[in-house]
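Single chain ahead, written as structure tokens, the form predicted on its own.
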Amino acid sequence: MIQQKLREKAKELLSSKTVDLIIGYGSWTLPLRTTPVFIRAPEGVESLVWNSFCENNLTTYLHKFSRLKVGVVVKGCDARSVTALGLEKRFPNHRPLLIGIPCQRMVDRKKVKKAVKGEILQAVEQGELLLVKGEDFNVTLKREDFLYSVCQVCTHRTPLHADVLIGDPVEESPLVDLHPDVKALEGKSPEERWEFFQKEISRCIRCYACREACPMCYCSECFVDSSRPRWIEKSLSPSDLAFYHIVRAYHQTGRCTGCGACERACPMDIRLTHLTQKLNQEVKGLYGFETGIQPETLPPLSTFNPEDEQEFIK
């Protein structure tokens, strides 16, 4: 069982002092959820869990423990985040030890909640089924019908460059239509795309949950907080909202692994990944680059090559 093997390996790493800290997933009081856990002692590993609700990208916490030797539980997208962060010299003291688990794809709790009537009191994963119970209902759902959209199109589910791999590797799916939502958006006219973008960001309340959840957003001072110079006002005007989301998306170009942490964190259900995945798609098409695949290759926007295409100059 994956969960038991994970606990055994974590205990071994802590007991041997290979790492000072394990960052993993633990049970939560709410159904369909897990919570990050930070374990420093071997006896604490019994709190580790692994299931289809381990959605968080735990690598965002690595910035807070740069002085420690950290072992972190990673899925495919999470592991690629670590590779991307390594290229940006974010681990000057100790490179994190990656405890990789091939991902079975994560369940979207919001989809499950929409499929039942009433408050969910218990949700249990049983193979490819979800047993969901409430006060007035007890239903069985197919797990594959309730996956996150980013998980449905993930092509690198086995963590690359993991130091420890728990479980059998998952066969990659290179023929998956990478971003069907992006393709649908591309089929619209420029005016329709802009209307879609404005409608989505109009719900933004500037809570910055997307920024806090993203492992690639680690600046000590974000451009939205800067006062010298002041790039953006602290308002909810359409122009300020558009500026924030467009600039943030461009900051992620060639750096985003498509984990969906930003979109999951958004309390207003803004479809943030449409923009970031569109930009990632452009980078792959122009430069053949995917984030976190090659540990020695910098993102195209972080480098300069005189041979790069410059059609936009015409």
Contents of the next structure:
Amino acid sequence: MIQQKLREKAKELLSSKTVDLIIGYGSWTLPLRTTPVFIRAPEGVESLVWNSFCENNLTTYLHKFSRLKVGVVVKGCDARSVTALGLEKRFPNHRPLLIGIPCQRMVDRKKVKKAVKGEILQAVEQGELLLVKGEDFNVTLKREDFLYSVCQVCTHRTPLHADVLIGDPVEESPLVDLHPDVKALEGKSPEERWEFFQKEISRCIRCYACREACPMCYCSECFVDSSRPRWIEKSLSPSDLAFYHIVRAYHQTGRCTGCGACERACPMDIRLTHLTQKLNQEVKGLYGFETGIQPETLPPLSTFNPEDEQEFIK
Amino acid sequence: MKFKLDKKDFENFLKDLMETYDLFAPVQLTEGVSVFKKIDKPEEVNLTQLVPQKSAKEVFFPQSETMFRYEMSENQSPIVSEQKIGRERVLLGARPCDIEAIFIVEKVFIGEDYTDVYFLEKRKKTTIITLACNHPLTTCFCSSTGGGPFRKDGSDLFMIDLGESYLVELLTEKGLAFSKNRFFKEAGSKEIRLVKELEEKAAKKTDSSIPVEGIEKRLDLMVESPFWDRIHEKCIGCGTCTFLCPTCHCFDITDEATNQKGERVRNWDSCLFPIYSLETSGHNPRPTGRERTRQRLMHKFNYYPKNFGRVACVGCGRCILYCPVQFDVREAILYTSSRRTEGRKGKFK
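Previous: the form predicted on its own; requested now: the form predicted in complex with its partner chain:
Everything in the complex follows now, all chains and molecules, and the chain you saw is the first one.
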């Protein structure tokens, strides 16, 4: 069982002092969720869990613990974040040790909540089924129908460049360049797309959960926080909200692994990955580049190659 | 004074109300996401989400609020205040926890030494119609913080969902202004009995075991506790919990101006943001998540109680429900208490 193997490996890494700290997933108070856990002592590994609710991208914590030797539990997408961060020279002291687990794709807790009426009190996985209980209901759902949309189009479920792999590699899904929802939006007129974008971001409360959940957002001063120069105001005007979200997406171009941590963190359910997924597709089409796959290839917007497409220069 | 309001009349009741008042109530922005907003059409009102993401605080203290506008010109008065709100308001559909929270924020905004005119104006002109919680969530712990799912304090009218109708109780002078409402019918003993049943059932569901009492004294001894070294670790430093919290009330004032005109705006701020405490010199007295998380919890459970005699938490559970990493304030409270030992020990170790 993966969870047991994970605990054993974590214990070994801590006992041998290969790492000072293990960041993994633990169970906590709410159903359909796990919580990040930080383990320093070998006996603490019993709190590690592995299931379809391990949705957080834990590599966002690596910036916080850059002075320690850290072992981090990663899914396919999270491992790509580490490769991308390595290219940006984020690990000058210790490269984190990646404990990779081939991902079964994570369950979208918001989709499950929408499928039932009333509060969910318990959710248990049983193979490909989800047994969900509430006060007045007890339903069995197919896990497959409740996956995160980014997981549905994932093609790198087995973590690449992992130091330790727990469990067998999975067969990768056939390539789908965009999620059907994003594809549908792509097919609409510019006016309709702008309307969709405006409507989504109108719910933004500027809590910056999307920024903080993202491992690639690590600037010591984000442009929204700069006061000299002041790039953006702090209110909720449509132009400021649009400015924040467009710049955030642009800063991710060629750097985003498509893990969807931003969207999962959003308390207002803004469909942020519609924008980033499309940008990832553009980068792939133009430069044949996918973030966090090749540990030696710099992201296209961080480098220059005379063979690059030059069509935009007239 | 108790009345019955049939649900089939509810939309017309709202329509009537909107002729005299500006109505504020929960609106669903997308499935599973609600906020309190000014209502344009009665059918927008949606009372299905027990705790909307943004609380009723926003009706009195909006996330972004223009204080005054100014324009450079030779003949006109250059400053126009935005203090006055015009029509009287009704806040409908907020739960007892949100109402309790308004009084917590009020103690800061309307004090002996200082009165915030923007908050005061909205408070004076608002009639509060609270909705009881028949089905509290497992994250609700209002009974631990001095409240309860049927707590009426602070409400002008109090509504209880009876299925096909609402029981409406008029509690204050502002509430009695509704006594002649054409949709109110006499409530019978059947309705009163049903209310009692619902109230007892709901009371059993909220968690009253979270040891909030005396927490400020316990925290006095914990300022340099190793507890803070660990509890902040999983916090990613976003502002979700503080922005969704009905009692958090920090703000930042900025001028948004072009060459000749502009406005002074105040926006919610969060003690979890690094720039919140960043000083002009570049020094930050709260340099890491450890100090910032401590500030958030100390303000709610130590500084505020010392100033105003109760904790600045109403147990609504928003910070638990919507936290991207499941930081659970109940666990933090439990940790301060010796009662944490059974089955909970070690969570922060």
